[in-house]
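First comes one chain, alone, set out as structure tokens in the form predicted on its own.
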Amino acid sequence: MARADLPPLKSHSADFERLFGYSVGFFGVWVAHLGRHMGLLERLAGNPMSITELVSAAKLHPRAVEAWCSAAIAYGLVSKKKGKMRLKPRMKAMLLDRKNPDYLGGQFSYLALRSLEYGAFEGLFKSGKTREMSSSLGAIEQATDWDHYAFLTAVRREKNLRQLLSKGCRLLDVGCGTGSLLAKMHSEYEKSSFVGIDPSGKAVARARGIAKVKPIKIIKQAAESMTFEDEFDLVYLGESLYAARDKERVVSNCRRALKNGGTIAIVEGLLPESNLQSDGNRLIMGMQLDFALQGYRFMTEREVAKLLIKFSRVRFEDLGGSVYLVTAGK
């Protein structure tokens, strides 16, 4: 039978192209990822290049770069015209913009290196087997960029809370990682005074590195365990209170640490109650499978107030993609 006399194609539903939409989007998370790990976003951002000349310059395998630059292009995160390759100021912010509150870049590198060990998936589900995060403490970091400038965002929006950092106060930062938003708080608020805990060894490691340059204390301690008493103006909890095994006392402990008439922001990712299939809450309900790996789970916006309930003036601010600022007072 001739090509001709086939009968032509029926069109596919809309759950198929939503379904094959998920698979590309998969190798797209990778392209981003690659391109901003090994540099290659960075450098067509400076100045446009053919691919000789990003091999060149970049110092990597000729067929790699080629394989990534069709890839890029093919997905509309690089141009090219004349036989050179650019990335477009859109996609630059979008990509490389920590800053920028439409960044996505350090999203996509989060879910490339957690991808790495998804093959523990079959542990959890066939035992209920949990594995804490290994792969490396620069994915945690990709995750919480957007959320550290979100927040520095909201601050200077809350005249109280932009006053209070302006003019001098102290700071907690529960569940500070490897410190990255004491560095940058610290560059904005030079009058505050700052300190940081964390149970990871190797995140307070890091973390310390950086406070050798800056006023800045790191403690490797549990919130579950700190004794601070009337001690700060404003607590800090971001993206740390969901992985808390006793959260209530996390929660007591943190309004003990401040001083009356304090602030407690708490910035978590929350579980939506409605309208599931919006595409930011249909990233936080897939990766409530990434936290079930590590033995966690999203709270709701009604557990967190319940937690809150010894605090005053609670409230929640949307800062987008499920993702909350949440405030109260002492």
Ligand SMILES: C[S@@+](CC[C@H](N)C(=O)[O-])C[C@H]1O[C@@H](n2cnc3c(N)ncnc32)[C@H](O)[C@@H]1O
Second form
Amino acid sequence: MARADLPPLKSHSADFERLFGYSVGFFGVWVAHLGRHMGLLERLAGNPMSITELVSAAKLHPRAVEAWCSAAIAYGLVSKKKGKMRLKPRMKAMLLDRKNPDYLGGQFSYLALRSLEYGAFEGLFKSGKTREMSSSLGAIEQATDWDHYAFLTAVRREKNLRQLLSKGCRLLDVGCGTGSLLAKMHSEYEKSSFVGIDPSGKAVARARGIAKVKPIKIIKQAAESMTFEDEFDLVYLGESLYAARDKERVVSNCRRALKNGGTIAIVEGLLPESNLQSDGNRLIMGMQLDFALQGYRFMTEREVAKLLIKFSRVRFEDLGGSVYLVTAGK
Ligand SMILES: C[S@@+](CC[C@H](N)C(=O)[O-])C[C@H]1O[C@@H](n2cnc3c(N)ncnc32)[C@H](O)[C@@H]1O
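Mind sharing the form predicted together with the ligand? What's above is the form predicted on its own.
So here's everything in the complex, that chain up top.
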């Protein structure tokens, strides 16, 4: 194509701007993830540094660090003044502080790590072949950290739950993964005792490492095979119900595991039933592809409510980013 035939790069159409923004966003995710993964953001959050100082502190290749620095400045992640770069406190909160409600860093890292497996989409589209996550544990931990802190904050707001956990109760984490929520719960509610179950051998091995010196019991088991009865005050399912093949059975097993008056708490990304095109729903709508690749799909609010039909006081709380906390009582 001759140069004169190329479409003008500067278009006045809003659609063009939006689409162009998607390619910018792709690199934004990687600039943020690499800055976290390579420890560059962490270093810039301490002292302002020149590129040369950053290269030698991080012991990384100068050409890569230089390219990252100029991209990070252009993307507004770090600022530069008198030759020194720094990470502003507000950026630090969003990119590094896992407990901050505005924390987005884990999401960037999840997306970057997951994209390493997206070559498998070819197989999904051509033959419906799904693929278990293999970059998984690290990627999942990056993504669910935010959920955990959002759940802990919601528990602190709920007087009854907070008092129950503070006085000492029994909590079951169904699909506990690497056990990182249980570890967080234990450090906040030392008098309570915790059990986590998960069918993944890898996740359970990691969870047992975390639980070693704490009163946390980890069992390798799928939720469909749980036989607990009238034992727990709180049953938590964090981004795990979507993964269960027999959801009715899982919810029924959770109900049996609860004492009378106990609470089930489900944290899940839920697909909207309307407004599918709105900006606010775009992330979960895109994320459907990631789920489809793994052979999963997001549930809707209506589907979760149907699963909880035998519970009372079913409540949906929007935690943000299409993630909901659903609580219900036995
Ligand atoms: C996205 S991870 C969430 C892990 C953990 N709840 C967290 O918040 O970090 C989903 C977890 O559900 C587990 N899982 C999948 N199918 C399950 C089933 N049938 N019963 C229980 N857990 C299951 C997976 O092994 C995985 O560890």
